[in-house]
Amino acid sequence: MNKKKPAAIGLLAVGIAAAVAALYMDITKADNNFRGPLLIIGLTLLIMGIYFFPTRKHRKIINALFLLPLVFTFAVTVLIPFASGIFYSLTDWNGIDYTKFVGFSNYITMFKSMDYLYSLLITVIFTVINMIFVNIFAFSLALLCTSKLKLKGFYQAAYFLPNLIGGIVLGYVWQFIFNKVLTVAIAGSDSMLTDPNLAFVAILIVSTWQYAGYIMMIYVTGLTGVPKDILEASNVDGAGAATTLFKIKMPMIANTFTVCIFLTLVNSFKQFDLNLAITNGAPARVLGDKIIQSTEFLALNIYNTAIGKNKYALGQTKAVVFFVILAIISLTQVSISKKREVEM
């Protein structure tokens, strides 16, 4: 075992030196195409050195090495972009490069912006209402599809079908219905999309219609998993349909409610494609002395700030706050739901 130690230390030293040299060349923007292969060689030697290093905790090192690909992927796709996002939010980044640090001025500008605060408010309202509507409709449809109704498979497929259509396509189809079909069907009426409040309702209707089928399938899985012997025992004891539903089925699928509420909450808060396709933030609303987009949700507001107005640093700042808010709300909801599961 001791004979392996010098070789392992040599691999570690060479690996660290090669990796540091490659990173140095990259940071200094050295004109050397070998820095990429050099970094890979360095990291490979580093891993080999850790693997061959003699220690009593060799088993734990092996376990950590097997987890390395997953940790590396998570770091590359989540942690590094998030850290980069925070960094760029503190600069005057223009989408390509930055010239100076501006501190928290982007955050101050963001919270003083009336359109951002309005977008945050209507996004929260939309999230709450949409989450309630989707879960009520989805659970009702799941009860229908798990009853003794004929053609249950057909109804499940029909309700799930809207979820297979992309949000952009679905949004433009419904935009046509709101603007052309309903205005002809109801003679003399104006399009719902021309009124700020009704345009909000229109997005709510389409979102509920699209997502309820998907959530329904999860509820169907939960309801069909309730043991039949328990349902038969409750029937023998004289429990009615309402008692069976509220006292047996719903408590036994509490974890299903947690999953469905979490999914609808996150999906509603991130609503973008339907918002873009149906209204693109319109119509305008006068708020104080400001003219703002009445149905511009937070994700669309971030997109318009970065892409439409070419303010990438400010858009990135909004994205960072968006992520933090979404993480806090999601974790809080899951924590409360888990405690509720234990109580039930």
The other form holds:
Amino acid sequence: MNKKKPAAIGLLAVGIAAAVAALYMDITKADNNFRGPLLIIGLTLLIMGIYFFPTRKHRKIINALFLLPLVFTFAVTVLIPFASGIFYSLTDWNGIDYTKFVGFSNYITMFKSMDYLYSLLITVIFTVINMIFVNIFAFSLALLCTSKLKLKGFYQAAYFLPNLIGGIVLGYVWQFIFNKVLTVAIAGSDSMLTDPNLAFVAILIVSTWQYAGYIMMIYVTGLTGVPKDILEASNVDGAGAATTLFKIKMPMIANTFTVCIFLTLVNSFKQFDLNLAITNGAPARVLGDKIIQSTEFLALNIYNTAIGKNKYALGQTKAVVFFVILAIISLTQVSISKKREVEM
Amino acid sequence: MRAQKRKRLITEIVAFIIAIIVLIPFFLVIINSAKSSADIVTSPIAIPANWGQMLENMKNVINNQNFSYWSSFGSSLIITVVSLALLTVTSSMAAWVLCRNKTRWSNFIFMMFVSAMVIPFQVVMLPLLSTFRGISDFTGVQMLSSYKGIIFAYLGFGGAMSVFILHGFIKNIPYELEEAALIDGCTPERTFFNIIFPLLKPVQVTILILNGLWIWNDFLLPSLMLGLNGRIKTLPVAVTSFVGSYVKQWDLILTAAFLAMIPIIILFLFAQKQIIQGMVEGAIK
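Alongside the form predicted on its own that was just displayed, please also present the structure of the form predicted together with the partner chain.
Up next: the whole complex, starting with the chain shown before.
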């Protein structure tokens, strides 16, 4: 053990020296591209030194080192941006820095702006309808896929396939279908995407088409988990297909329903890729004396406010509110499902 | 008996028709990427007269400056593979420590990971850009429009869910296994890498699939961090910038979409069962 000690101390010393040198270069603004790599090398040596340092607390050191990579990246990419994001929403931040603290004025501007309220409204409508559609389709498909079929594997794979391709690519494909294919198929008709209400329906169709296959597979897993002897017993007792479905299968997979409803709820609310690729918010709609993007859901509204219109502080404020709404949805859902678990 | 047979036939037909309907968009992509732009506008549903046109279109798209298929494909591959490799190792290590040490700190860190799963990307995306810009200024390590930056970000965003799933799995591995190894004089790090890590394989497959699909198809993060016309482009970003510069050139756009779909469809054909199972298990846990 003791032979290791000098080596470990050496590593520690070199590591600290390198890190300090890098930090010194940074403070003195030395124009040197080497300081970044130097800092990283220094920190790596430092960590190696700690690792090899012989001590009785070895286990604790290992624990800390094992946690370090993920906790560090997590802190830099999630925690710090999250905290500073909430702070930025209270300032006049322009994406790079801020000049003054403005309190809640961003929040007030946001709730007074028609386009935001409209986005919020159609996002909620979209979420509710999409959640219902996806779950009804997915559950029906799951019932279909768990009945006796010859090409069961093929059907499941086919229904699942849209879920594998990213929303962006699928969005462009469907934009083509709505603009070119359907207008030719139903000769002389206008594209659905030019009418505000139909464009909303168009996104709904694609979203259901893409997501139902995935939710279906979760229902399939739930349904195949229902014990066979119970189903046989109900069959012997003379229960019809409908009775078995409503009185046995559906109550038995109540948990699966909770999971699926939660997933569809959260994912519909966060819809972005399809929205961007199919309509990008268009067409415009006149509401009162304002012109509003008719299919701009919340996520796209945030993106367009910050990136498109360069209003970073306002975009960030909308994002914070977006988070609060999602957190409330998630927490409500979790507490409901917890209650149900207790009952079972 | 006959009634039952007829019922089965009807379900079979219904299932088949639905499958056809679901697959129609893919079919349309394939037939239309074998047409010239004039043919697409006049007859988008017709079977192409000349399939050779598909190779022609593909050649045009692959060599196009805005799409640069091979380099985008390569970038997507590098980002996905490296992120997944790092994510699997680091989240396994973290989950193991968090599961086997019942201290206040480990509880706190675990709860932090779990609660962070509620945070949508939108709320951190803008400050993330400024944080990364700050790191670049401070250390000189280029975080924006570079591989290391985006891989670092995926590690942070994928970590929470991975740790959560792994944590649940490790809980069920008997602790006696590790105790025996420790008594035999095994160091904790060797216990982890030689005994626990191999046992985690089934749940790691789930994590690989869930994160892999997400990272491969992600658009928002790479478009913000790498830029729509940056040096490095992932496939979804490349498709978008291609569409942006060739508006309404549907022959080229659909061919590009087709080329972007091919890798994942091929992968799906080979690992169908694992992919479906992995995604479903990830959702249930």
